[in-house]
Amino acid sequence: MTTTPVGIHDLSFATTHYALDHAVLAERLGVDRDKFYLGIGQEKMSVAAADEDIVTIAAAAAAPILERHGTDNIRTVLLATETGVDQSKAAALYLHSLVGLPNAARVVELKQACYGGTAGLQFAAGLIARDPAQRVLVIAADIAKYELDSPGEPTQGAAAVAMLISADPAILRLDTPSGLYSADIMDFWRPNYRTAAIVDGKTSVNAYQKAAQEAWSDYRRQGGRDLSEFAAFCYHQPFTKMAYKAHRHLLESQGHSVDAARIAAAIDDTTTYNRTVGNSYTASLYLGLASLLDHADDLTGKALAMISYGSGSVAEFFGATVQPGYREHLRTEANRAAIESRELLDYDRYRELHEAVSPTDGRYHATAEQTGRPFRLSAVSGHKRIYEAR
């Protein structure tokens, strides 16, 4: 029985209007900037404007895909996030009207920490396997936020990645099998009453490494490829150095010789965007994929390893094959422009944005017009979020 190939037909990235250079944060904290530039591999982090949230950046990521391909046969929209704007209504429904999606569609929000985007991707693949004529829009969008002066503060960031999943994809074919691992671990979480996450850094690093190793072991038990068959490895990147740590741990756990050059060859091209955008939770893995496709030499026909991790915790290891002609469908210039066009903040302005509190009284509150991006949160009124397209 021949199965129809399914995978990523188009991929688009968006981030926020503002960014903070880690040199500014280092000066404020009285440390050498290389503690961040080299120690965790982060140089800048995207910061949301007052009129930006996950809906506005998700819409900015999705709009170019719809402009290129239209909305025909998009009968499912899956938005993965752990920084949702409502406890009941899916953020994807706000986006639905902003970007002109059809009414004849199922629209859902998915949550499992940073793993949610991969859940959306795999759910989409299953829907298309059942009906290859359908297409699914999967969006991963998050704004990573930690308390000021906390160890997690330098690992903040924000981004959205939108992917059009289809049969006979132009960019990347998803391969089988997948390796899976889940465990109930309190390494990172955010109770409903908090706006910033709680993280146990050491526990989280150890949990990530163990989960990646266990997902790999399950992948091999299911008949997956050998490590040597992959041209590159895309990891979830809460900070870019975590990808290097995780890959070293995986290689050593399987008895492979490890040297810096081997790890760099497998990882470097995946980290370029995350290094300057920061952690984007559900979007992080797929921003790493975009970075790899935009920066690596020709990958046609090559197998890529995708290692997804979400604290709490769930991990998945799966393979994907780069399709012939993929470069014709990339958005390299637009991706770079999204990063380079950000406005840099001084520390006081960053702190003001960080500490802003959303109104809760139900009155009309106009939102300061700051972002130059195509969508914005214009007001909150009667406990309703009001968005506008530029």
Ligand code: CAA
Second form
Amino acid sequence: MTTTPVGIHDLSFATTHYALDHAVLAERLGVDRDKFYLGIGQEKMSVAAADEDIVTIAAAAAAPILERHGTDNIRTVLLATETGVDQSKAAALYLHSLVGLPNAARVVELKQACYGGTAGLQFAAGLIARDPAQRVLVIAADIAKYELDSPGEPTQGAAAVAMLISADPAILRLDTPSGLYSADIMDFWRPNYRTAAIVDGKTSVNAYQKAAQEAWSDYRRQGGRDLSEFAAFCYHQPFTKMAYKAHRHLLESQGHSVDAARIAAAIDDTTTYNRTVGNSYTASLYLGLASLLDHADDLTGKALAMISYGSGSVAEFFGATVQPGYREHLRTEANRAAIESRELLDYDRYRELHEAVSPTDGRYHATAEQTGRPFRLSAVSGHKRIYEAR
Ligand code: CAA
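Could you output the structure for the form predicted in complex with the named molecule, given that the previous block was the form predicted alone?
Next comes the full complex, and the chain you just saw is listed first.
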């Protein structure tokens, strides 16, 4: 039976206006900066301005896709996040007024820690398999926040990745099968009353590695490719060193010889953006994919391994095939510009932004004008968030 190929037709990402260099954080915490630069593999992290949230960065990621492709046949919009702005209303509904989504669409928010974007991608593939004329806009957007002076602090960050999923995709075909693994574990979570996540760091690193290995085992049981068939391995990257650790663990668990050069060849190109953006939770895996496509030599026809992990936990291992002519559809220049145009913060301004709290009294509160990005949160009034395009 031949099935219509389905996958990523376009991919665009956005990040915040500000960034913090890890050297600044290291100095403040009194640790060697190489603990961050080399030990966890992070050089900078994106920091949200007072007038940015996941809606503004999601809109900035989605707008170029809608400009290029229009909205025809986009009948589903799935926004995955674990740092949403409302407990009831889907964040993507705000995009209607910001970027002009079609009314004849189902618009839903998805949550399962850093795995949510992959759920969106797979749900989209299922909908398109049912009706190949339809297209689905999937957006993964998060602002990762841990407590000040905690071990998690250097693994914050923020980004949104928007992907247009369609039949006959121009960039990446999603392949079957998928390997799946889920288990009830408290490695990372955020109760409704908290703005910063709670994490058991060491448990989370071990849980990630175990889940990736189990998802791989399931992938093989489902008839998936051999490890040697993949040109690169794109892992969820809470910090970039995690991808190297997880890949080493996977290779060792399968009895493969492991040397640093082999791991570097499989991972290096996936880490360039994440190294400077930081953790973007559910967007992180797809930021890694953008980095790989923008930096690797020609990948036409090559198989990529995609390894998604969301604490709590769910993991998925799936393959994807890079499509002929994909380079003509990449947004490499815009991606680099989004990163390079960030304004670097000093420690005090970073701390001030980190400690700011959203108003809860229902009165009118204008938001300080800080971001230079295309969309901003202009005020909170009557318990409503008011956005504007700039
Ligand atoms: N030069 C070079 N390397 C150095 C160094 C120096 N001067 N000083 C320390 N290092 C190395 C250490 O040897 C260590 O390397 P290995 O991991 O290879 O042993 C590395 O730097 C980190 O050092 P520590 O283990 O001492 O760091 P830590 O305990 O302070 O924090 C962490 C590490 C637990 C990951 C912490 O950052 C954390 O809690 N992060 C949040 C949780 C997280 O990201 N978990 C990942 C899996 S869960 C997930 O993926 C979902 C998600 O997105 C959250």
